[in-house]
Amino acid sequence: MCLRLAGEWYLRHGLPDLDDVRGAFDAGGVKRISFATADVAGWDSALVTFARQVAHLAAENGAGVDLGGLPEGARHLLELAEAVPERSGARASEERKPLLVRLGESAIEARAGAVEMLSFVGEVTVAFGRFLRGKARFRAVDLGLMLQHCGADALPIVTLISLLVGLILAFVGAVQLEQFGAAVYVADLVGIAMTREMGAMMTAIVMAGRTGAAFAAQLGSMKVNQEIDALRTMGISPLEYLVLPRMLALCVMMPLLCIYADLVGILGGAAIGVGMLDVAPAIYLQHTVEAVSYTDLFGGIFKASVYGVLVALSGCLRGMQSGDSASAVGDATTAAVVTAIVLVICASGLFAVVFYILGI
């Protein structure tokens, strides 16, 4: 049986069905199949796919296949496809696992991740204890570089985000408060919101996307280049030499960045209050000072310190867990940002409940 092919054979046109070919085999008498492609105007992998389907159908029915009539390129591709066996597991399984099986596997993976995280936290705690006793082994110059990276280098993005948050809070508050003739209380709204919650949380989210991702990428690249293995070979703890300086730097700089973010956010709110609501600068400042208490200020600073620990832990943990390929470093960076933001938001909600119970 000779299959005469004509026209354009492109994937965008789809593939013809094999019902006629199956019917010929069912009728019997077909011992060999050949192709005539003189009228084919153009082709891509669609032609190769169709020919391979016909070849498999012929093999199932005990017939031979003559590929000589196919274009030379298609013939070579078919020969290559037959020469290289399909890798096991390359095709997605049509049978999905039962729901309970998938839930169980997810629970096992979550448990393993939690155990690994707790182990990492314990090792970091031990390393921090050695630092307090003056026995931790890391270079002071690395700590200085990390302080600059986590502090001064982060000021531009923290300034922009905090200023915009203050502007947004003030603008939204002004629209509502003007209805009651209480526009001056925008100063109270912005001051309390920035110092108590938004300054610390927005700074933490910015640092998660900036510094936490950088930590994961740096440590992941070191693992790919086997630098971490080299440190272990020399008897140097990677946690002390690499992780500890990064965690110390971020934990030290986060409270300072929080104070700076509070100030910039209040200035952004003042820009709306003074420029849009015609509130006198002295009155705006007075309302801000009267509204913001030391509890709000130091509560926000305490939150920022905790958020700094969470961001540093997430970045360093995912970096140390990175695989040994370039794509694994990218995956570790993404996981570090996601983990840090989730932990920061969860911690913020927990702080809100605890502070409410304590009456703070």
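Keep in mind the model is a prediction, meaning the values are calculated, not measured. Positions refer to the first chain, counted from 1. By rigid core we mean the largest C-alpha set that fits within 1.5 Å across both forms. First, how it differs from the form predicted together with its partner chain.
- After superposition on the rigid core, the Cα of residue 73 moves by 2 Å or more between these two forms.
- Relative to the superposed core, residue 342 undergoes a C-alpha shift smaller than 2 Å between these two forms.
- If you fit the rigid core between these two forms, you'll see the Cα of residue 305 move by less than 2 angstroms.
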The other form holds:
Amino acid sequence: MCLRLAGEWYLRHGLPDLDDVRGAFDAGGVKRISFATADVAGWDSALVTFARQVAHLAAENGAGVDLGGLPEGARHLLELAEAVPERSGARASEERKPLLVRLGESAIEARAGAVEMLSFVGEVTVAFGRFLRGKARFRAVDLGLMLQHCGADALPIVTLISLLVGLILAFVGAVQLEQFGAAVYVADLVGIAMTREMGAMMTAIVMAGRTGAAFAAQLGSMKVNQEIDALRTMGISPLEYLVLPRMLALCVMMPLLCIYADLVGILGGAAIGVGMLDVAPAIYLQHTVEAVSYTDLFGGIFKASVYGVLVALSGCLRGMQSGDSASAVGDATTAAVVTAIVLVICASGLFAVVFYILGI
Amino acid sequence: MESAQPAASTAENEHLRVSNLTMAYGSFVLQRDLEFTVDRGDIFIIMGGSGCGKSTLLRHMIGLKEPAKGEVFYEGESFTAASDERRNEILRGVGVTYQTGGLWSSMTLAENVGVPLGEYTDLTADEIREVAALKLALVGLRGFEEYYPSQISGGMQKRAGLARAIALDPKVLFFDEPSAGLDPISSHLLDELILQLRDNLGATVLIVTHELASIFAIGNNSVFLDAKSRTMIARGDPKYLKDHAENPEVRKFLNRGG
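Structure of the form predicted together with its partner chain, given the form predicted alone:
The complete assembly is shown below, putting the previous chain first.
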């Protein structure tokens, strides 16, 4: 059988379908296939691809192929493509594993992940112990930079978020409390909510998205760039040199940011109380001071410290676990934020229960 | 397996030895039964096709990976069996330059070179600056002390990495693909620099590379890792192996497939 091809064979015109050729093979009797291309006006890879498909069809049907009729360039390209035999096993097999196998595998993975996290916590604790004994090695300038990054640089976003949270709390409270003519208790509501819960929580979430992600991205790209290898071979522990200043900075700054967030949140509440509900500023202040106990305040600050540890740990852990490619750094960053937020919310739930039992 | 030229090394001039080393990722064996000796003052080439485990071998030799089996010896002492502290002491006499440069991106070049000096010497900050400037000058980076790694070209990053590797006057220098991504002239200059440093520091040099020009220009001993058989299939002087290697794969590699 001879395939007579004509016209322009360019990829931009698409590829012809093979049904006619396949039909001819199915009808049987085709022993040999050849090409006549005298009428082809122009060609590119479209022609080569088509010829290759025909050749493969022919091979499947046990027919011979004569490439002699193809333009010389196309013939050479085709020969080049067939020159190296397909490596067996090179094609990735997309074998779908049974549900139980996948379940088992992810259970094993989860266990390995938990072990890895625990040993990381252990290593960080050891590094922290060395720091307390004054033996940890890192650059003071790094710690300074990190303090700035986790502290001063975070103020604008913490301001915005906690001001808005204060406003929202006041709004929600005002609608309900005004029905009882008890609008002034908005001060109590905002004060207690901010100091006990929201100040620490919102700061933690902002820092998870901002700083935890940055930690993971920094450490991950250092890994890609072999900077961590370079530290190791120099006998410098990356945990002390890179992780410790980041952990320290965030743990120092979180309580301070939390106090700041409490204040700004209360200010936000006051804006609604004074501006919309016509509570006198002095009365608002007095109510706030009376409502908020030291237990609320220090409980919140304590929570913030714990959240700080969790956010810094997640960021550094995911960063150090990162793979050696650009996409792995992206994955590490995402994982850092997810881990941090999950841990913070779980810890917050745990605190609620424990504080309730202790009657705080 | 064959052993060609230089004469069998004696215990005195043996510097590094890899003994019966098997490297594996989990259950996947990358290379097995590696066995070779590097003499003092050698420029030793670890060569082989892409993906055969050259860089991984280097990582095993500096403790970034643990062998599945076998040992690495530094001056007759087992590095593999050594404690972490002892390993760090041994590594203090070792300089490594990485494929990607591995310079600490948050530090200037002078600070990069200064880190090992600050860690392991009692020099004052001023003295460290002086020594760092000298090391940078040695690799042709005079005046670049205050640049950050991202502000200089790839070839310069490689050289800055070298300056950091030689900060503590190491006895052994490892290079991971030093000329990858360099133009022929920079690559040649780097070869010259490696020779100079070997001669003047008296160091032993190990280079992972597949650049034939470099292999013949500076290598005097080598090991050839094969991806298919997962072990080494030749060792000896590459110039000798070029024509006399028993294994045709090695001759083919060293003659650019010709």
